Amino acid sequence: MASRGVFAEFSHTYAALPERFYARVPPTAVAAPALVAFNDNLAGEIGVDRSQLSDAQLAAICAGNHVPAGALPLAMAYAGHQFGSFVPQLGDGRALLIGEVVDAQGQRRDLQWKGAGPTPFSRRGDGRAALGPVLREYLVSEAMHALALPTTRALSAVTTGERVLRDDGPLPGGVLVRVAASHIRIGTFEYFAARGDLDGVRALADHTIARHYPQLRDDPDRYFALFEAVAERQSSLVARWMQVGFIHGVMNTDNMTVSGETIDFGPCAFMDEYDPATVYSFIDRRGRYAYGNQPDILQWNLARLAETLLPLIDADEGRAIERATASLQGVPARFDRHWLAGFRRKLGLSVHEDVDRALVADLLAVMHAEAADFTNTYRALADVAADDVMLPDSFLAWTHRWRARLAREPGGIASCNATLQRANLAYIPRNHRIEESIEAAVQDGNFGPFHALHAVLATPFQSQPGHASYRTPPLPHERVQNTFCGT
């Protein structure tokens, strides 16, 4: 059944390319949808009018019973290496794009159900979304939108009436849409590459560069530079999840996106005390993509993308092996030109200086060593440079350095309060925090928690009154050891 007047209007690119791209798919009707969260910002600035409806019908088409008018649905085919395994075909298990919309600032943006039932590349797979991980999801994608990342967003969450069965037993049922710049992946072009589908490959590296880079259309080497607009959008992405201690869980090349956003927040934490071997997702139990590592699999999985584009690159094997790789030697450098220049913005300098390696180091060295709270010394700071408050005697021989530093800055540390704290957060989605909401949610259908973390994080550089429990890390018994998929 087709809903009318919700959308403003849909366009397909990804469907216009050739049919073994995707699988068109429509989605399972569940059985009593409701409306949990509808992102009514994020509705307005993608043309979403939800004015004519009620909650009921909005939940029917959030939840994939009503598709709306110009609708295509489809699952995209992509393969990707998980682990550092490679699967030839993973695909839309889950996950139905339902068409494009231009927003507000003429950028094309997919919208995508996630939990609308099984597709071709479900591999046994019931193509379900327990509510638990809808709700994760929905919480650190907003949440890392209002910290200015890089990320897909989400707008909206249903409960589906009915439950999915899980290793842990049946669980309430969601879905989420999401809305992306795109949901091209690294391991889409391994998908073609795989297969020796030369031409898929470049269909997709055309599509590519006509959604998100332009500037390279006209480019005579536009693929080589393909490569490494996203080596420098993925670069500037990782350095930025490192400032914020943000650990995504699962770098597989199936969660890269070339648009360089943020996407698939399953098993995805942030950092309580500093330790750069921590990881929480279940599933990595070796710590490939611990928080300390992820700079290492970029570059790992920049090398699987160049792989893909070395035929396009040069059609002489060794030049383009040369190219690619001298590129991929160049990541690196790359990301620690974003993340140095990150970490400077987090103690307040602007002017650089030769020392501002060595004091970032430092202090991460200390706070290690300490185990203190990543994201509460970053916001302590700016007391510390007003001299409102002292950090830990372990951390004096770091602070007379850092406050010698910030007296170089322009206007001297008078000038720096302010700076230190539009750069370090207040708040971030502590795991403890969404684990209350979703077993509130799931256990006893209380949306509360929920809500009222979700207020919260969306204004994380201001301090809140009345919040200062969202703060808090948590005690040892309300310790998050592993996080989940929810797949």
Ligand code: AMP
Second form
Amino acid sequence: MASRGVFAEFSHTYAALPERFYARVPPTAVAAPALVAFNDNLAGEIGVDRSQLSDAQLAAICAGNHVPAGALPLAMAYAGHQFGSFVPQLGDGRALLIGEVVDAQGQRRDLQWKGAGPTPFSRRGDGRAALGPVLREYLVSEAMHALALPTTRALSAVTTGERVLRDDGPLPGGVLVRVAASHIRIGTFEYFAARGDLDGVRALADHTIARHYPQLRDDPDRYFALFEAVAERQSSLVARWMQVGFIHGVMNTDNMTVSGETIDFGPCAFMDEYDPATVYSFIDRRGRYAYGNQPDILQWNLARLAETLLPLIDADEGRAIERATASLQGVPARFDRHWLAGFRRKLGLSVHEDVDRALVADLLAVMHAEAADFTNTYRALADVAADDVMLPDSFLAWTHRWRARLAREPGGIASCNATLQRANLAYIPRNHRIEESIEAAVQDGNFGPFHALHAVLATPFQSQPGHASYRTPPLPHERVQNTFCGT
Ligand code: AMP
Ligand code: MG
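Alternative state: the form predicted together with adenosine monophosphate (AMP), after the form predicted alone:
So here's everything in the complex, that chain up top.
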């Protein structure tokens, strides 16, 4: 807990790394910070104390106008593969680490401003964020958390009273305070590896192990074990994205954490109708980051991480490559274990049967052929099992097979209802709803739809009387073609 009058008890393990890991830079104040949202639950969890602060003081901290006591703002250096091409220097161009706190569970968490002004990594950017993407990240990252998926969190969103210039004209600005297990990315490893800075890679790997994988600290083979541990967490994460119909949209290596949390909610979205080719980003013309490609990109990104660790895995390069390659070849099987387990759960299956994989795959095939809504089809299964609801005729043959399979579950069909409700969410942050709430905020300064959507998404597995409309897929004219690019 923070002591009286202190915003948070900051400490700084990343700042203790060599100076070439970051640039110390203060935030740049904005004209008129005003609080849009503050996440009191999260604040409580991480020991952030606002009780001694007026709303204006709190907004000033959340906007970066006031640097809270004990903070040590810095921009982290990183590189990354963007759409397959290597960029040796990216870095925090519009984000600043405020400091680290230790939460109620003893976990160290980063607090970061996003949109708090230029840094040495800004390149041609202005260091700012538009309000729309700030609200999108707030909504989607908190929705992810409510789904119990590993994700960065949103502590606050403010408006700045300033405009930022973007491709389609001036837009109201915003600043987000993001909370993450850490902001270490695959691209952070690539930054040092690309410079031939093996000491840097080793220091980063040791820091990552201490922070995220402390059980590996004394392992004589710890760098290989680190790779496998990251591969495991990321495989589990991407499998869970698939199970909720989530498309990240920009799975560049700088947007993939080594902690296994989802990070960077730019052109991301939850699918409405099921189609593995779905992608929402207008910059992703070839569909590199389409829903169905995410498992392949997971492996591709992990290969980039493995490359950075080779000299640490074995002094003999041939041997290091051999081990890393073998481990990488195991990624699809690793992913598939998580994928199948999750999709079996969505069908209410607990005991294992060989027919399960086909049952899972065949439902997806019918959904694809019928352009069925991903979320609502799964959510209906509890009622289908109870014989209360029928799916369209095209699902009939599948439904018969599935009900026959459920009858072989230990408690029979009757026992599956609760499991099905728990495994199949009712409310996702549908893209047209997000756009609608952003539009109201940006065009009219009306934050009502944003707060209403946020409240509905807080309990996504529970049916909420009066909120049926949040479950409705978009009408043709409500359909969102592209989402914010994030910059
Ligand atoms: P993102 O697309 O948000 O993952 O960002 C990719 C890279 O571009 C990162 O290095 C960001 O810091 C940088 N960047 C994005 N937007 C801006 C901006 N408005 N000003 C400066 N840098 C930016
Ligand atoms: Mg990014």
